[in-house]
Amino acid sequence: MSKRIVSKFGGSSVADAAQFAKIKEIVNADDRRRIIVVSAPGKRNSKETKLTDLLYSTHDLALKGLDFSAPWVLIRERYLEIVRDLKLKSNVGSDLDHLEHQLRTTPQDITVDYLVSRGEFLCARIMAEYLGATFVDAYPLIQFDAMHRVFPESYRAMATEFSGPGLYVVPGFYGSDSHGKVKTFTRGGSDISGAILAHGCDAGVYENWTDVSGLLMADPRIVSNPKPMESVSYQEIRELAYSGASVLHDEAIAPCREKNIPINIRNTNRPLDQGTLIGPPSSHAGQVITGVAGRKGFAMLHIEKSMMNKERGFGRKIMGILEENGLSFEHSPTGIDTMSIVVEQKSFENVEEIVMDSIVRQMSPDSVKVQKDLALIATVGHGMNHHIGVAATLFGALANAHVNVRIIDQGASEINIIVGVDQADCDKAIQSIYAAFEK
């Protein structure tokens, strides 16, 4: 028997009854699709507010003792409209009434994570009834620590829970923390839920259904008509996702990678499109780069001190100062007497004076400066380490576009080159790099 498929459907895929109907056709088209994971219903148009945001607003107002009727009416109507349009007998209305009563009488007993998780919980309940499937709550099934690492016994529980031949629906985005309380993942966390379930059930494929037919080599808002990626490795997509490429949450890679489970990005609205397959490295048919992506909002500390290379523990002490102030570093290009450290600007600005003072007092540098408003751009591809002149093409493209490079960093795996540029030049840099390699 072929291994089962875990299929996760994002917010746009469950936005209304018409989208639910598309999901039913997709599930019925392949009897290996046995474990269905859903997000909360997404926006139907650009003027709507996301249900998740409405739930956050409701919780905030309830805790302050303010009237939350406005967001609650919108939340209630969205779910009841889906139920009516699908002609279901769902008791979601009763669930919402009970929640509203709690929010009005004992709001302090409802954590924000619990309330926000109801977005996925209620959607999954409706989907299970519509598909004639078994509803399985993610709480307490998926148990994880503060770093989102799933406990081994939780994986064993998943294997047992889904051992039968039935069809199951599971809400995404949340599970149980180490204290037994409902805990959500970060935004986009339903991707993580699906990957965890694929790992726990030893799935043959993890399908991630959204509103695009796979991943593109660059952001279409920046590059006109970028080419699609037919296949991409776990390592490449991790680099691209971290560097700003959207569609798949970067933390959703690891659970599948551990068991070599392919991830297939598919389009709910175009189910015949094959999408993008994420898995082990492939030949890429001579392709030099897989994609290019960028993120803004970085600052760089530039520390200079004569004979720095002879001073033992200099780098460790600098990193210790960052750690003491709750900062992590992104990159650290160095010279003999210089050390540069790239950090997230927003976090750095909260502790800037303390960090700068600590460096001056503890390290006695000749100078320490900060450069802000930088963007990091990653050019990624396994083909890069098999082709001569990749760096020349990349930096030639930036020079021709009159983009000044502030940072250069290449990973040890040689599948990525990261450059730092002024934030204002980010889009122009991505466009020039993409165009150079597409030629």
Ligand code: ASP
Contents of the next structure:
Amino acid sequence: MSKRIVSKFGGSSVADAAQFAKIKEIVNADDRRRIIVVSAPGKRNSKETKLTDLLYSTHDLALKGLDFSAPWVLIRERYLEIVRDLKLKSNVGSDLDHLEHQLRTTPQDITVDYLVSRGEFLCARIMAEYLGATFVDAYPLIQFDAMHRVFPESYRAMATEFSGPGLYVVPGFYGSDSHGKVKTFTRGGSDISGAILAHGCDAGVYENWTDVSGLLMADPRIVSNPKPMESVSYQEIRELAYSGASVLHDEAIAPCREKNIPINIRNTNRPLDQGTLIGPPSSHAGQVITGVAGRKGFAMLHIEKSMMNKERGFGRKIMGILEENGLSFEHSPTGIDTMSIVVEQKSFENVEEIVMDSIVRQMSPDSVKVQKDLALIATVGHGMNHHIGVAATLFGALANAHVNVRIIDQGASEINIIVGVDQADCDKAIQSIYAAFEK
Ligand code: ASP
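Okay, that one was the form predicted on its own. Can I see the form predicted in complex with the ligand too?
The complete assembly is shown below, putting the previous chain first.
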């Protein structure tokens, strides 16, 4: 038997009965699609609120002893409408009544994670009935620690649970913590659930069905008509996601990468489009860059001290100060007597005074300055590695666009070149780099 496929459908793919029908067709079109993971229903139009957000509001109001009927009516109506339109027998109505009763009488006994997880729980129950599949709850099956690391016995349990030839539906977004309580991942976390299940079931492919036909080489709000990416490596996608490109939750990569399971981003509304395949590096024949992405909101600390290069432990001390203040550093270009450190501006501003004070007291620099409102732009691609002149093209493009480069960083892996520019120049920089490589 060829390996099974884990197919995860996001919020927009389960927004109403018509979307459920599309999923049924997709599932029926390939009998390797055996493990179906669903999010909670998302928005049907831009004015609507996601069900998960309505559940968060409900919990907040209930805990404060306030009337939560406004969001609750919307939640209830949405599920009942889907069940009605699909002509199912489902008893979600009584589940919702029971929950409402608990929220009115003992709200303190319902954790926020438990309540919001009901968004995917009920959706998966309806989907299982509609597909004639077996419902398997993610609680307590998917058990993970505070860093979202899944316990090995939990992976073993998944392999056993899904060992049969059946069709299964599993709710995304949550599982169990190490104390045996329902625990959600961070927002958008159904992507992580799907990846974990793909790992646990040794899937051949992890399909992530959404409302776009894969990833684009640049943000279409910045670059007009960017080319789609047919394939991208796990490492490249991490670099691009970190720098602002988002379609898939960044924690969804590792579980698949550990077993070399390809991730296929697909469009529920255009199921014939092949989407983007994320996997081990491929040959990328002829392609220089895979994508370009940018992220704003960085600050740079610039420290100067003569004979810095001779002073042992200078770097360690400064990193220690950042660590003590809960800051992680993003990049650190150095000169002989200078060291620059790029940090996330928002977190830095919360502790700016103490950090500056500690640097002055502990390191006695000649000067320390802060430059704010910077953007980092990552130009990413394994292809850069065997092409000469990539940096020349990139910096030539920035010069022609009159963008002043403030930071340059290229790791030895040669998978990316990162430049820091003034935030105001971010879009212009991305446009010029994209145009230079995609002529
Ligand atoms: N429903 C959750 C959210 O809105 C999880 C997900 O959709 O992946 O964040």
